[in-house]
Structure formats: C-alpha cells, structure tokens
Amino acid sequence: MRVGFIGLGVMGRPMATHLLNAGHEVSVWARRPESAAPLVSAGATGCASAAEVARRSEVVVTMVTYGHDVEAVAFGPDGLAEGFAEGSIHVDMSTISPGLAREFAARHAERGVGWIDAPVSGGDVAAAAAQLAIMAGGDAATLERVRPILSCFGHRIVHVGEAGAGQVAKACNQMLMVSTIQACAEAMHLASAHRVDLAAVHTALMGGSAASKVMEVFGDRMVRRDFAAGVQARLHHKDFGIFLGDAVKLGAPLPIAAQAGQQLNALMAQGWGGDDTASLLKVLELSSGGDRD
C-alpha cells in the first residue's frame, strides 16, 4: 500500500521502517528534516509538508505526543486535510483524548476521509520488535482495510469500539500500569527501610503472586537505581493529565489514580519528566529525606 507516517520519534522510527521492511512504499515527513533522514536513506520519499504525505498516499500514519500536535499535522496549514483525496484513512496511534479523537474523526468524515485512533502499548522495545498492542477506535471496516499495515507493527490488535474507543482503552492501560509503577515503588522503599536486599525481595515478588510486567521491568530498574529514560515521566503525567480530566467531567471517582498523578506531578516537579517513571521511587525517597544507597 501507498503509506505515509509522520512522527518519526523513538516509536515511530522503527514503526516506519518495519512498513518499508514489508513492501509497503511509504512516505515521511518531519518537522526537522534530520528525523527523516535514515528513513530516506532506507528507501522512504521525503516530502515538504505533511500534505504531501498525503497526496501520495492511502493511509497515513501519525505518532506524535500532543492531541494538538495531531490536530496541527492533519488540519493546520500544509496539513494531511489539504492532500487526502477521498477515501484516504488517517491512522492516529498518538496518546490523546477521547474526545480529540472523535472530534478529528467527524471532521475528517465530512471530507469523506476515514479515521482510526490506535494507540499502542509495549513502548520503544515493542515497537523495534514489531510487539505492540493495538487498541483501534472507528470504523470496522475501515479498520479492516488498514489492518495489514497494524500487523506490520504488532499482531495484538484489538477494536474496541466507535471512534475515542482506542483512546480511552489506552487511558485504562496507563491507568493501571503508573499506579502499579507507584506500587512497585512503595514496595520497594519499604524493602529499602528495612535495610533488606532490594534484588532478593525483586526476586522474591517475581515468584509470588505480585508478579507482573510492571514489577519485572520497573522494579527491576529501581533495584539497579537506573532511572535513565525507558519510559520518560512526561508522557506518563501527560497521559494522567488527560484522564484524570475525563474522569472529573465524567463523575467518575479514580481514588488510586488520582494519588498516583499527584506522585508524577512531585516528580515533574522535581526536574525528573525526562528520565524513567521508575523515578517514582525517588519522589518517596525525597519525602522520606533521601535515598538509601
């Protein structure tokens, strides 16, 4: 298929070049000409505006980090709107709101252009091995008509529902998994007042009931004190920022939630958005007057 992918980050680098890797012809745009560069050099075409990218394609991808990053590629000046013909598709695999994603779709509807919201969960390692899960909000069969180019990034593809349903699958995932990185770090601090080896207890938790994903990659990286960026804290607070809103709009209580974004608001406070949410641990350890390395 004629593909185009905009948002050519530490996700969407290796997204584009695994639809290059199966046949697809694709075409890049980005805001600094250096992103698209390796992609060029692959075998991507370059194009001077996001518009282009969609004159010369059927779908176009976008993986970009504000919902008004998403509204700027597609409706701005030089947006995707200006170069869709119709029955193009575009495919939002960005973290936004539901109703961002709603909203973009009924706008794009009246071009008569198709849309799905498809966020992803797994992060940079899932995405370089072609792993993400995929929540897809829209149309089913427009869903089905861009399939082929989801399998190109991970094989769990789930439809949710109408369009804003991916987003708010993707708002009960981050959900659940800060709050257990939060939980991950109380367990951790505790272990680490006692004066107790933080590895054994990791070990120790991974073979009980309290295991998960969570606990294995984060808990691991708090027992090696490695808060360099895996996942950078930004994106999680964003991602809580726009929920938590939801919820209050909603009249839907999130008690747990809601003291786990108070813990990335501390942290965000502290000059630590751009390194791991693993940080968490070092919020409870600036509250309890350091750490205890």
The other form holds:
Protein chains: 2
Amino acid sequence: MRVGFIGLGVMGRPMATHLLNAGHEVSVWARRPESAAPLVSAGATGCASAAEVARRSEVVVTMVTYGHDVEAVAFGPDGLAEGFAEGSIHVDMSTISPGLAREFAARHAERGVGWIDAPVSGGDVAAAAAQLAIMAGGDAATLERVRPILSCFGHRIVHVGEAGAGQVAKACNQMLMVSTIQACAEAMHLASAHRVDLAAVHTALMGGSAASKVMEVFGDRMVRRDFAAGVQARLHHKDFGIFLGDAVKLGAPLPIAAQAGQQLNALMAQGWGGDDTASLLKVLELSSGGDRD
Amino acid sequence: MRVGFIGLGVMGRPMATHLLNAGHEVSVWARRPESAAPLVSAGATGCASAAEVARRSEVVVTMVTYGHDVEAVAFGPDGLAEGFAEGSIHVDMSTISPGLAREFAARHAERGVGWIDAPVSGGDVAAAAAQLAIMAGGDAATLERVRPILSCFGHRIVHVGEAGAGQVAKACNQMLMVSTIQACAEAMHLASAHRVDLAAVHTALMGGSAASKVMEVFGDRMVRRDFAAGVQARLHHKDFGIFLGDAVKLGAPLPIAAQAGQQLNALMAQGWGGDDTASLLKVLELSSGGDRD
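Switching conditions: you have the form predicted on its own, so give me the form predicted together with another copy of the chain.
Once more the chain from above appears, this time first in line as the rest of the complex follows.
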C-alpha cells in the first residue's frame, strides 16, 4: 500500500521501518530533514511537505506529541488536507484529546477523507518489537482498510468505538498506569518508613493479588533507585493535563487521578520531567525528609 | 507434624483441611463449636480451649480478623500462651498491624515461644486451591521449621524480614490493590462520561502497559456491574484503617492511598461494606449523578 508517515521520533522511526520491511511504499516528511534521512536511506521517499506526502499516499500515519502538532500537519499550510484525494485516510497515532480527535475527524469528513485515532501503549520497546497495543476510534469500515498498516505495529488492535474513542481508551490507560505507579511509590515509601527491605517487599507483592506489569517494571526501578528514563515523566504529565481538563468539562470526579496529577506537577517542579515516572517515589521522599533506606 | 489451627472461617477452613490432607495431626478450637465441627468430622481433634490446642501442638496457626482477636487467642484467659511449651511456634496468618505483630513476637519470646507473621494474598479462591501468596516476617530459622506447614497453603513464600515485616508487605499489597481498584473505577467512570463502550475499553486496557490482575478481575466486574462480593469491601476498609494510622505515626505521606481510604469510607457510609470493592465505581457515580451508561 502507499503509506505516508509523519513524526519520526523515538516511536515513529521504528514504526515507519516496519512499514518498509513489510513491503509498503512509504513516503515521509519531517520538519527537520535529519529526522527523515535514516528512513530515506532505508528506501522511503523523502517529501518536501506534508501535502506532498498526502498526494503520494492512500493512508497517512501521524505520530507526533501534541494536538497542535497534529493540527498543523493536517490542516496547516502545506498540510495533509491540501494533498489528500477523496477516499484517503488519516491515521493519527499520537496521544491527543478525544475532543480534538472528533474535531479533526469531522474536518476531514467534509472533504471525503477518512479518520482513525489509534493511540498506542507499550512505549519504544514495544514499538521496536512491533508489539504495540493499539486502541482505535473511528468508522469500522475505515478501520478494516487500514488494518494491514496497523498490523505492522502490533497485533492487539481493539476497535473501541467512533472517532475519539481510541483517545478515550488511551486516557484511561495513562490514568490507570500513572495512578498505579504512584500507588507503587507509596507502597515502597511505607515499607521504607517501616525499615523493611524493599526488594523483599517487591518480590512478595509480585506474587499477590496486587501484581501488575507496572509493579514489576516501575517497582523494580524504585527498588534499584534507577530513575533514568524508561518513560519520560513529562509525557505522562502532558497526558494528565489533557484528561483532567476533560474531566472538569464532563463533571467526572477522578479523585486519585487528580492527586496523581498533583504529584506529577511536583515532579515537574523539581526539574525531573526528563526522568522516569518512577521518580514519583522521590517526590514522596521530598515531603518526608528524604530517602529513609 | 502436630499442628493447631484457630480461625476456621472462609479462609481458615480450607487451609486447615489442606493440613489434614497432607497428613498432619491437626487440633482445632473455635469460639463457636459449629465452626470446628466439619474439621473434626474430617479427622481433626476438637479442643476445649486455645490453651489445649497449644498443649497438643508444636506449631499453632491463627487466621482471624482483628488484632484484638489474635491477642485474645494468644494471651487471653485459656489462650495459647498458657498451653505452649518452650520451643513451640505461633504462626499468625491474620492481617493485623506490623506494630502488634512485633509486640506479640516479643511477648512470646519471653517464654521461649517462636513467632512468624505470615499474612496472605489471594482470597478464598487461592486458599481453596492451596495457591496463597505468603509474606513472612520473623526469624529465618523459625520460618524454616514451619515451611512444611506453610507449603500446604501455597508455594510462593517470601521471607520479607524480621517480625512484623510480613504485615508490612501485606499492608503494601492492600494499599496497592485497593488504589488500583479505585484507579480502574476512575478509568471506567471517565470512559462512561465520554459515552464509550466500557467492555471495549476494558479489552483495550488489558492489552496495554496498565494491565493488571486487578484490572482483569475488578474491571470486568465493573463492566458487568456485578457488585456481589468477591472480596467484601469492609475487609479492605479495615486494612486501610491499620496502615493509614501507621503512616500518621511514621510521618509517611501516602496521598492516593489516603484518598482511596476516603472513597472506602464513603462506600461504608452507603452500607455497601458487604459488597465487592468494585463498588468504588458506584461511589464515583454518587457524586456525579448516577450511572451514565
């Protein structure tokens, strides 16, 4: 298939490479040409603009950071909308607000362009291994058309509902994940206050009903005090800004997610946004006088 | 081995039965004789008091609800302490405060009696299947002596540290578990406010980084609105009372666990203590005008 890819960062680069390896005809554009260079060397066609990517592609995938990035790429000057033929499809895999996803879907629909929001879970490790979990929102028939593309990124593709529903599932995922990281941090902090060996507590907890992927990975980082980035906390902070704002508009009380958001604010204030979200343990230690180990 | 068992409730009854099936010589006593009757029919020796159980046993296991129950059984009139020979061991598998566990260990030690705190995770299903996760605190040599007993209840036995350390791990487990249930409830509540299908969100989340045993089991109950008790919420409420009190004494800030405790308070105020902890979803709905599905 003729596929465009825009957003060749830590997630997008391996994903675009999977498309090339699967034999798709891939076109790329990047604001900074050096981001596109490795893909072009590997066989992708470098374009001068997003509009040119759209002209050359049946389906264009975007994987950028912010909602305003998606808007600029899709509807800004030289954007996708200027190049899309009727019947093309824009698959946005960024994490943005459900409301923006619905708005972009409607704007494309006016010109006969399809839309799928398909944010992912799993991070750069799963992106590299083509094992991303994909949460898709949009029209079912449109999703079927792009399924061969999405399958290059991971095999757990869940159609959650109409446009925006993929972003709702992603918001739920991020809320649950960071709240669980915070709960792990509190468990470790309580064990530490009791002067009990954290590695033993971690092992005990991994056998019990509270076991989770988060406890396994982030709990272990806390035990080893390894706060180098696996997932940069600033990205979680960004996601919390989106869905906590939505919760205000929707009148949905989210007491512990809101509290976890406050802890992320404190983390950012310490300048730890480039560190791993396991740094939430250090935030707790700040307010009780430091690491007790 | 000659083993006593006191506390023949929903957890204790299958556990004592496993001891009999493994060929141990089991003595039992219960405040209400009808609780002991099924075990006596199955081959256990019924005793007239906890003291008599202690006289007949090398090791006595207790599995009761509250710290004051353990104290009454161990140190009250006709209690274990009156019957224990020097070198006997009291294995308490109840969930009580780490401080009480340390105190009971010290009181037994004065008379040459050993102590292990060995609270469990997994509930009645794991108790019946002999697959409990066991978090042990106490002297390592004493733990080795009772390992053949504990192995009848489950094979994941972690020695966390000295007396009380098993209870610290259990507190961490309960904190993490209920906080995660609350986070699941908030995720479901947000999805519902967005009018997205909860079953699809649950499926999507189970494939992502936020997946957990709690999300699988309690998230599913929330989707199906099945609030009949798997785990009675009043037991989680009891556990939160213990460790949040400890956190005050230790000066350990636990922001989301404290908030989850508030939600459990609201649940209890609704009279839902006998229902499953998945009822935390209903608590959220109360404050935003009911189920939005």
